[in-house]
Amino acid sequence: MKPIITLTMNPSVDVAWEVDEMVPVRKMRSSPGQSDPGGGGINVARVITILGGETRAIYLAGGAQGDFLDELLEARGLNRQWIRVKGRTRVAAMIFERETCQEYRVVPPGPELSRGEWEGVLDLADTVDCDWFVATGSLPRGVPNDFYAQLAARLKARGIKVVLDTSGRPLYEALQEGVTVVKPNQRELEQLTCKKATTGAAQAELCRQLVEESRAEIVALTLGGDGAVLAHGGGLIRLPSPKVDVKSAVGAGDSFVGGMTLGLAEGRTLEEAFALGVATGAATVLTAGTQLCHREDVARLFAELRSAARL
């Protein structure tokens, strides 16, 4: 199996703290804090590595924060390709309030890329050697909304399967081109279709619609604690979310993408790959702050889902 390649156009250094209570003005004494490499594609690559798969994370980073990001990735043994940019990589914050068990997340926009910087990534897509390419996360300032659409067109022309997880106009533009797998959440699906997806029937219909219109071969709709829905040419699958002790939802969607993509790349059935994605996302919810899943948790939850769904 060739390595799964992931792309992160707008990575971050993710810093997480815990405080007793969020209050204005007064100093809040926190836990020592933890720093992790962040951004959609980086998280997907981290998960694939945790699960024993082969991957290579391509990411754009710059400044002292970019150096620190690479140190964090090196410490985790991630196979990676760093594209240096002039702008400074962003630092995102997550604060957990112990009193209410609420999470507060602050995510800045990141650097502005030049035309030459983002066009260089498109040129790189003409040379990558992979069967599966995962493009996830937001686009930095300066990058056109149709960037992922341009990227998908180049990759598809070479027979490479494209997995997409983004939002807003970049998602709409990319699905005009069409991808192999798209993973929206409920809010993103509603924004994309301009329709409400609050019922199971509506969710199923909107996912089927994207498949029938050839905007994606597979649509994986994640619904948090309500599980996930998968639509493809052969029908529809719905899986519940495993019952877990929720500690943090940070990275759960990226983890789903990592687990499901690995399952597909390994040649598992679509049903099994979908269940692996659901299990991986749930396993990440079990970890605090910006941590991701543990392999043993994924294996246990995957076995439970397979048994319950008779896969």
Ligand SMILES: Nc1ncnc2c1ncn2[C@@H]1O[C@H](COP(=O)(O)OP(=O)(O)OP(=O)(O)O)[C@@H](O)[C@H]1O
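Residue numbers count along the first chain shown, from 1. For clarity, a rigid core is taken as the largest C-alpha set superposing within 1.5 Å between two forms. Because the structure is a prediction, the values reported are computed rather than measured. First, how it differs from the form predicted in complex with the named molecule.
- The rigid-core alignment places the CA of Leu286 less than 2 Å apart between the two forms.
- After superposition on the rigid core, the Cα of Met28 moves by 2 Å or more between the two forms.
- Here Asp297 does not count as shifted, since its C-alpha moves by less than 2 Å between the two forms after the core is aligned.
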Second form
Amino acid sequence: MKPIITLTMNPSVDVAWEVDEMVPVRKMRSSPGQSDPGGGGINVARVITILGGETRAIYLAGGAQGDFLDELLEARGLNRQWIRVKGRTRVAAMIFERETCQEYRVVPPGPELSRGEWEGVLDLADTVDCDWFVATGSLPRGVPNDFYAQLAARLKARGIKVVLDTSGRPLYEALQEGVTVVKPNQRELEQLTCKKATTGAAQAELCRQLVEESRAEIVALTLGGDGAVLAHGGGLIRLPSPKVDVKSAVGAGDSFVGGMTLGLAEGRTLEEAFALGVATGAATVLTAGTQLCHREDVARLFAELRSAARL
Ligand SMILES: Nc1ncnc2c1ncn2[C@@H]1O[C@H](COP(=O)(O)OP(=O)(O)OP(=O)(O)O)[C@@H](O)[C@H]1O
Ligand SMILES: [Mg+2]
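What's the form predicted in complex with the named molecule like, now that we've got the form predicted on its own?
The complete assembly is shown below, putting the previous chain first.
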């Protein structure tokens, strides 16, 4: 199996603190702070690595925080390719308030890219050596909304399968071009189609339509704790979310993408790959803060889903 390539256009250094209580003006004494690498594609690559798959995370970073991000990725043994950019990589803050068990998240926009910088990434699409390419996350400032569409066109021309997890206009534009797998959540699906998707029937119909219009070969709609729907040329599959003790949903969507893409790249059936995605997402919900999944949890939840769904 060739490594699965992931792309992160706008990664971050995520710093998590705990305080007793959020109060204005007065200093809030916090825990020392835990730093983690952040960004959709980086998370997907970390999950694939945890599950024993081969991957390479391509990411754009710059400034002193870019060096720090690389150090964090090195410490996690991630196979990676750093594309240096002029702007400074962002720092995102997470503050957990012990008193209320609420999590506050502060996410700045990140650096603005020059035309030369984003065009350089598009050119990579002509040379990368992979069967599966995962593009996830928001686009940084300066990058046109049709960036993922242009990227998908160039990858597809080389027979590479494209998995996309993004939102808003970049998602819409990319689906005009068409991708192999798209993973919206309910909000992203509603924005994309300008329709409400509150009932199971409406959700299924909207996913089915995207496949029929060749906007994606496979649509995996995830609904948090309420299960997931998969539409493809052969029909529709639904899976419930495993009942788990929810610690933090941070990274659940990326974990789903990592599990499902690995399943597909390994040649599992579509049903199995879908179940592996659901199991991986649920395993990440079991861990606190920015931690992703443990391999044993994924294996256990995957086995439970397979036996319940008779896969
Ligand atoms: N409360 C939960 N209980 C069980 N599993 C969950 C829960 N929340 C999320 N998951 C798992 O994670 C997967 C992805 O979660 P979700 O639908 O919340 O993605 P998302 O909205 O894209 O998340 P993100 O904010 O990470 O982008 C779900 O399909 C499910 O497998
Ligand atoms: Mg998501």
